[in-house]
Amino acid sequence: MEKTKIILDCDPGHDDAVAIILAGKNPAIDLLGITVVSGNQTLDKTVRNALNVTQYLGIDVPVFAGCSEPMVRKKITAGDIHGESGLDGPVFPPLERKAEPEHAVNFIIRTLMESDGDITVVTTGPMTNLAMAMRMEPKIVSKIKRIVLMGGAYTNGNVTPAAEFNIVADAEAAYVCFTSNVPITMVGLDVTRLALCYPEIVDRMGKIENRASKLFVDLMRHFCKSQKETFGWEGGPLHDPVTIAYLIDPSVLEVKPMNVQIDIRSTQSYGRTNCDRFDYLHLPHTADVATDLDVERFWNIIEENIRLYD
């Protein structure tokens, strides 16, 4: 099986942390490295909860962090979502590892460069790393061979009625990749929505009765709770992973070719990815959209990677 090459760029974060355990061991997935970014909690609370993730399951992967600020707009967090740590919930073991030295945007522009064009870069968070590497050295946009991340929505958001919160955090940043002519996969609320962690979803995992097991019961018993809290929902939806079960097994999602533009001007709209669905305006399409999502075979492929750990 030839294996997909990928950084993935994210702010650990419940969700993330799931997209971290389907990464790091699929043997459908090599794992060059983790890049972290602020998003979801301040940048020194991300590193740390990636680090702990990686330490806790094994995960032998370097951990670079990045860009504590987006390129223009004030940062915000979701610490409301995701607690004081960013990852509340799990009590993990003293931590030993340490981040890398290299700068994560410095390490995203090294690892293409040298690499022959067949590294896809996986954002669930905020893109801020990714654009300023393009910024930095433009000759690595055609290094990338695709951009899948989780953020937008082509219906409403999750921040304000428009815009969702990985691109509303630094739509500037966003606006950069999506004007890139990389070719990216969105996969955004429309379809992540759907994937709801029921209490019966959290009591099946936890029958598997590994150390992954025990993560994901421990990060969904509270990501639930301040779903519920804060929206009244019974099942939190679980974001981020579904672009990692995507790598491992595209038939999960359908994906509709659209012409996506990312609003950084307007004040009611700012970080609303506005998908021209039905082609209205008859512009070239910029991005794969994922429109539905086969829901049990998601949660198959969570059950499946849970599975691979000891």
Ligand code: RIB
The other form holds:
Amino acid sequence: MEKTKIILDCDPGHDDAVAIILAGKNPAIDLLGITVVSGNQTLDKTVRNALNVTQYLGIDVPVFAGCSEPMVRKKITAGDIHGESGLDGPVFPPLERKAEPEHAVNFIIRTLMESDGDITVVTTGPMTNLAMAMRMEPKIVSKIKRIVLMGGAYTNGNVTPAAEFNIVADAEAAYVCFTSNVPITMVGLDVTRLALCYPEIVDRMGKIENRASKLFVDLMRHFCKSQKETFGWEGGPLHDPVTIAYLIDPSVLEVKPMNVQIDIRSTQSYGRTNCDRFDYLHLPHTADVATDLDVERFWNIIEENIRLYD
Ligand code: RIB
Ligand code: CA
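Having seen the form predicted alone, could you now give me the structure of the form predicted in complex with this ligand?
Starting with the chain above, the whole complex follows.
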């Protein structure tokens, strides 16, 4: 089986942690490195969380600290959902792993420039690291096979009515990426809000009784509680792992080519992914936008990948 080479850029984050579970052991994925960005929590916390998750699961992949601030706007975080640590819930053994000395942006540039143009960059947090890499070394643009991002929405946002967190947390970075002409698959709230982790899903994964199963349960108990307290939902939407599930089995998503433009000008709609779903403007299509999720297949992928761990 030909593996899909990926760099996973993330802001762990409960759902980012589940994306790491999927990417860490799946035989179809060659996880070259995990680059971390400020997002759900400050960079020191998101880096610590990525190290804890990979150490606990025995995922021997380098972790790189990236940008601690957005490119232009003031930083925002999401402690209301992910807690003070950014990964409240699980209790990890003493952390021995360390982040690599190389900055994440330099790792992204070096890895892409040394490649044959066969690397997919998956972003599940604000796109700051990737955008900064594009600005520092424009030659990487032609070396990126595809960007698969969790972010945006053509329906309502989740930070403002217009905007989703990963985009609005650094809309200028998203603008750089969406105007780069790199092939993009946008996995927005439109489909990730179908991946609702109800208590019966937590129970189903808890029955597997291995490390990944325990981590999933400990993560979801907190994540779902905070989603219920914040939004009143019985099941928390598991956003980020939909990107990796798509790379494992593209049939899990339906996508539609659209012209997508990032609003960095307006106040009310700053960070909006304006998706021309019905081609009103007849502009070039700039992203394949996910429009539907095979929910049953998604949870089967989650279960199959949790079972890959000891
Ligand atoms: O809007 C959801 C996204 O923002 C997810 O990636 C979550 O982890 C946060 O980063
Ligand atoms: Ca995330």
